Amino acid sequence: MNCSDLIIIGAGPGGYKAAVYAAKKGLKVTIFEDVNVGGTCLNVGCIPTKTYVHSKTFEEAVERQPQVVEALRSGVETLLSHPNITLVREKAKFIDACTIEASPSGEVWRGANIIIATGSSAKMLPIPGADGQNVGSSTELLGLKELPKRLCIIGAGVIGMEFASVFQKFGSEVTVVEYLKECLPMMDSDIAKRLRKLLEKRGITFYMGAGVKSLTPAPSPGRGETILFEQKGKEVSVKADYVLMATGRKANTEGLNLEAAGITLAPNGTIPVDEHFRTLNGQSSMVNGQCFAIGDVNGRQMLAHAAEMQGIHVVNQILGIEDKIRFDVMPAAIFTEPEAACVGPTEDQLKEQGVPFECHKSFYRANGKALAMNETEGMVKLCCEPEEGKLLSAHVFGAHAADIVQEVTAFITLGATLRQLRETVHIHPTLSEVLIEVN
């Protein structure tokens, strides 16, 4: 029987990241990744993704993805080279809380402490059609060798939208059908409102408040489908070449045998877990044994560098070393065009909590730097205790809204306030002034 001091299913983000980290701390770590190193992220989700965004035409995304996917996962590789760390390209599945069978060499794995980073998969709407073969998730749209002339989105959250904007930006004529009232729920609906109408000036036709019931493939195969969808009240249909379903994920769990760990899944079908991660009715034989979830498996935060911090603070958790990692303060970004990013809870959601605050906003209209980039189209609001007291978030639309939702990122997770921003010196001419011209 092979031993390890910390085992990881899955080679994603999360995975990869943990075992690189636990290995320079001294632990023999092994890994079980079936498929490729890199996980969802970096082969079929936000670096593919990228690639395209900041492609000119939709030939050279199609030519440029597969090459830097390559060159990334090849770098992960290497940090899985690490003398302390062992790579098994197996299946992984629990015997029990401390055991692992890889599939189909049938080898028996134990570990003192084992990390479930399986990651997610696209969730598909239950609805007639929805296996057509000019239906996908953005997997398949990402392998497209074609550009659809009518391109259909049914979703309107992070990946519908980036899909939205980069499509439309290669040619595609593209329509998006979401369930809810606005797009991107997670951001502050006055910044998602004017993102969407931004996009809707470019050419991006948005049914909002809109339920797909079924979709149906032309008479002659590859012909495209009819989407067909009910918005107030009323049926109403639209065609397109190619559908790209946007509408969620869902945890990788199956074949894992979690039952045998005694892990009984959420019913959202995620593994449920405490504020350090382990698995909350996980059972172990061994003494110190500890078995965690971390990244989309445990359902917390859906974002490939919230897995690879909960995987960096659960080899603390195992070394026994403090950390003060804030979970809370997780900041996220769209990459449309322009981009929006937020961190911390939106106008609306202080309201519902009745937590007082101050709202301040400004305009990248009236940022030298944006003027002379000419992206004048823009906007930042922060909101923060009253008396420009301690921040509390940051939602932002506009060139390069990551990079500045960033900056804001660090002074919430130190507990400072606009104040002290606002008296933090900022390079002029740069678009993160806009921070400082809030009111």
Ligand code: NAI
Contents of the next structure:
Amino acid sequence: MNCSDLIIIGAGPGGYKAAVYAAKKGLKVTIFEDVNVGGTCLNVGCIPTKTYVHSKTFEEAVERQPQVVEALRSGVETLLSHPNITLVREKAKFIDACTIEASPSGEVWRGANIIIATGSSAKMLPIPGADGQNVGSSTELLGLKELPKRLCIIGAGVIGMEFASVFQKFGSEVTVVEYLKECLPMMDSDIAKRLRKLLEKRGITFYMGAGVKSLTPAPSPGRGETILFEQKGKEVSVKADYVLMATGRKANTEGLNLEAAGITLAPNGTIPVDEHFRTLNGQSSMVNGQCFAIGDVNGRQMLAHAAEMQGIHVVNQILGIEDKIRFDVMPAAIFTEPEAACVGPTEDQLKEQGVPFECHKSFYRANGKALAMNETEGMVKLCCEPEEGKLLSAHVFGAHAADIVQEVTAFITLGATLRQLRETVHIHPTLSEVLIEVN
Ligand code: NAI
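Can I get the form predicted together with the named molecule as well, since the one above is the form predicted alone?
Then the entire complex follows, led off by the chain already shown.
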């Protein structure tokens, strides 16, 4: 029997970062990965998508993608070659709460602590035709070698909007069909609407409030797939050469034999955890010893950086190190062109929660750097407490929105006020000055 201080299942951003951090702190770590190290984010998610965003043509994107992914993957492999880490390239399965069997070798590993970091995969709609040849998730779309002339995207969430933006740029005729009235439900509604309107102006067609019912394969090559949906009580159909299904993701738990570890899944298929990401028995809310679940598989915040920080927090728990990671201050960004990003609650959420707040705005068109960059489309919204001015949230739409939100994230994490942000010297000319230019 092999013994470790820590067993990690899954070498995505959550798993591999936790492994490296734990190994540096002196723990003996065994990490299981049966596909590629780096997980969805590095291999078929954030990194390939950003390579597409930063390529001028589809051909350039297709050529650059494997080079960028390979370079990063070999970097992760180097990190995992730490003497305290054993990388097992096999599938892991629980035998009991602290024992794992590797498949196909059948070798058994025992761990004082176990972290489940198996991520998520695309949730395909259970509708007729969803298994068609020209229908796929973002993973399959990123594997296409030929640009689809007509691309239909089902779902105007983060994935749908990012791919709509990038494939329109490459020259595809893009149609988006979304069930809700507005795109990006987690974003500030004003910003979501501005982004959609901008993409509409560029030629993307949006069908909002439209639920897709079926997909019918092309009767002959080149005739296109038929996407049938219902909008305002009427049946509407569009044709496309490829259909991207971007209707959410589901936790990867298949084959883990979680029952053996005493874990019952939540009704949405995720692994229930407490505030320190310890797994719970779904029914009794009892903590399952030293077993943890981090990242997409616990469904808390489906973001690579959330998974990474959860992993660090878990290792700190194991080592008895206190940290002050603010999981309630979780920035997120959508890498459309231009970007949209946010941290903290939206105006609507603050209203719903009855939290008193003030909203301060500024616009990119008044920012010198934005004008010089010809990136005048954009706005900033900062919400803060009315009297003290303590910052509550930031919502940004425009070039480099993610970087601008990152600055506010630091202020919110430290409990700072709008006045403190305004009194912080900002380099001129930079886009970040939009923050101190708020009304
Ligand atoms: P999502 O949950 O963000 O959006 C799915 C959309 O599909 C929703 O707006 C929903 O109303 C719509 N939908 C569902 N059924 C439909 C139907 N029958 N007809 C029409 N529309 C329908 O899911 P998405 O975009 O697939 O992303 C999955 C996860 O990955 C999210 O949690 C997201 O945060 C994460 N992600 C984050 C990225 C980032 O941070 N930049 C990039 C990519 C993914």
